[in-house]
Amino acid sequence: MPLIAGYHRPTDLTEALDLLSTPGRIALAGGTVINADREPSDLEVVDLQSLNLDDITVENGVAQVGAMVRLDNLAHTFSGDLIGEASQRELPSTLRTLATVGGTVGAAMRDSLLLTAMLASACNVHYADGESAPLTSAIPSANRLITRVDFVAHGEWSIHSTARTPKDTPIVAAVGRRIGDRLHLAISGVADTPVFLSDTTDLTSLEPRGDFRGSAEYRLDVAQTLVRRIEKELA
């Protein structure tokens, strides 16, 4: 990322939204993807650290998590649950102390295991304008400020993945959580963002981008195998 030209640190949501309404400004959450170089730019960042968006509450098995909660905190709070396991495996430990829940949702990286786990956990995304949307239909936007996410944090779950080494980011990962009498499934590595598998989703219709870690054909074949494993395990 080019050298940042301006820095703002609002103390309430109204001020933050006003700052972000100006073109050329982006929200700064954990800052894990910012790499200042020597190239000049007009880019300005709006730091969200002072907005008090770092609370976690759990009631009746449903978690409400502020957008600025760090992944390391998420991993410890939900240790033993799907979300905790996915958070622990999302990034190296040094970055988990910086990266945030809101940043993970906003970035929507195709290989994000945490985002995949959130999709399988009936996640809803809440915005500063008072609106909310299921994560399955939420569209990341640099100009739409995420304030919190809600997700189911109980029930049987499973993760199956394939990677070059156990510590590597999965090439393809499938995640499942049983919520009531329904199995919720999501998969990463087969599209530009992780995909929630509805009853009508046809894996063979997806068109993943192949790379040095695996061709499109390989990714689709592995995805089908991993999904079958989870379906059998959580049947």
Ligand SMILES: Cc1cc2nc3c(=O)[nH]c(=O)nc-3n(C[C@H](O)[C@H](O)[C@H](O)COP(=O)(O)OP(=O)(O)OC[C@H]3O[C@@H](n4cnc5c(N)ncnc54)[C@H](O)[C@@H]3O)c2cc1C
Contents of the next structure:
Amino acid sequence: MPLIAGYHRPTDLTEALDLLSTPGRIALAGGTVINADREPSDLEVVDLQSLNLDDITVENGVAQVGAMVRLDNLAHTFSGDLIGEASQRELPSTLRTLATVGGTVGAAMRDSLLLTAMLASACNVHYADGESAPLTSAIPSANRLITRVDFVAHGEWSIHSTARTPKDTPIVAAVGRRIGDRLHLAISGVADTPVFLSDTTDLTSLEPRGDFRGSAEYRLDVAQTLVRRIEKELA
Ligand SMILES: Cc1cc2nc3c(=O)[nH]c(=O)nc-3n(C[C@H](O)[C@H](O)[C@H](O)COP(=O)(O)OP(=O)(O)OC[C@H]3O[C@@H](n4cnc5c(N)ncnc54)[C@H](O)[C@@H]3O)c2cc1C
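Show the form predicted in complex with this ligand, please, because up to now only the form predicted alone has appeared in this conversation.
The next block holds the full complex; its first chain is the one shown before.
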């Protein structure tokens, strides 16, 4: 755990927003990113656990999920669907019971399979100020308090990925979901955050950061192959 300078636990959104308006304070959800080390810091955390942001409702195939819902809960609730599968694969079970939906959007990790799956599921992000925006325009999150997300949770889907072992975090993963007559595609591992592939996205124009798991050229080449496989499978 980092050596945080202060801890606050608001009980309503107004109090939470008021606390977060002071510079140097950040939202604390599951804490798997925030509490990942023991470096000294000046950070004060605003714990979201008493804000009642843990509801899940599904109506006409569209899910509304509170920001504090844990990935383990998502994996069970949406078992058999793309979102359940991506939640299950995102983290080992001990971390899944801590990590939250809001934290996944807030952390916006480039390898996040769940974030990639949400991008392919027409996800909208709702904020404490009452506004909402498509996830495609909300990454990286502009330090606004997320209260819930909604996304399509039905329809044909597919994940194709490459990793060092089948259980390892994918180096590159392509995700597709058919919504109506349209195929929604998103991909991880080829930019600083997962990318939604619109009709006009040119995969070859992306500039991934290479690392020990795969060079930039390798990532781009694999990405094109994985996307072709999904297009063929869900044609
Ligand atoms: C060992 C380990 C392995 C990991 N492996 C992976 C992996 O394979 N793939 C992956 O994607 N991630 C991985 N992570 C990162 C992390 O587990 C996920 O990103 C997780 O979903 C973060 O959720 P959290 O609730 O724990 O977030 P927290 O740590 O609480 O917060 C993360 C960030 O999001 C912000 N935030 C949290 N909630 C909100 C909200 N409601 N509104 C606005 N901002 C908010 C916080 O202020 C912080 O900046 C790993 C972490 C660890 C420790």
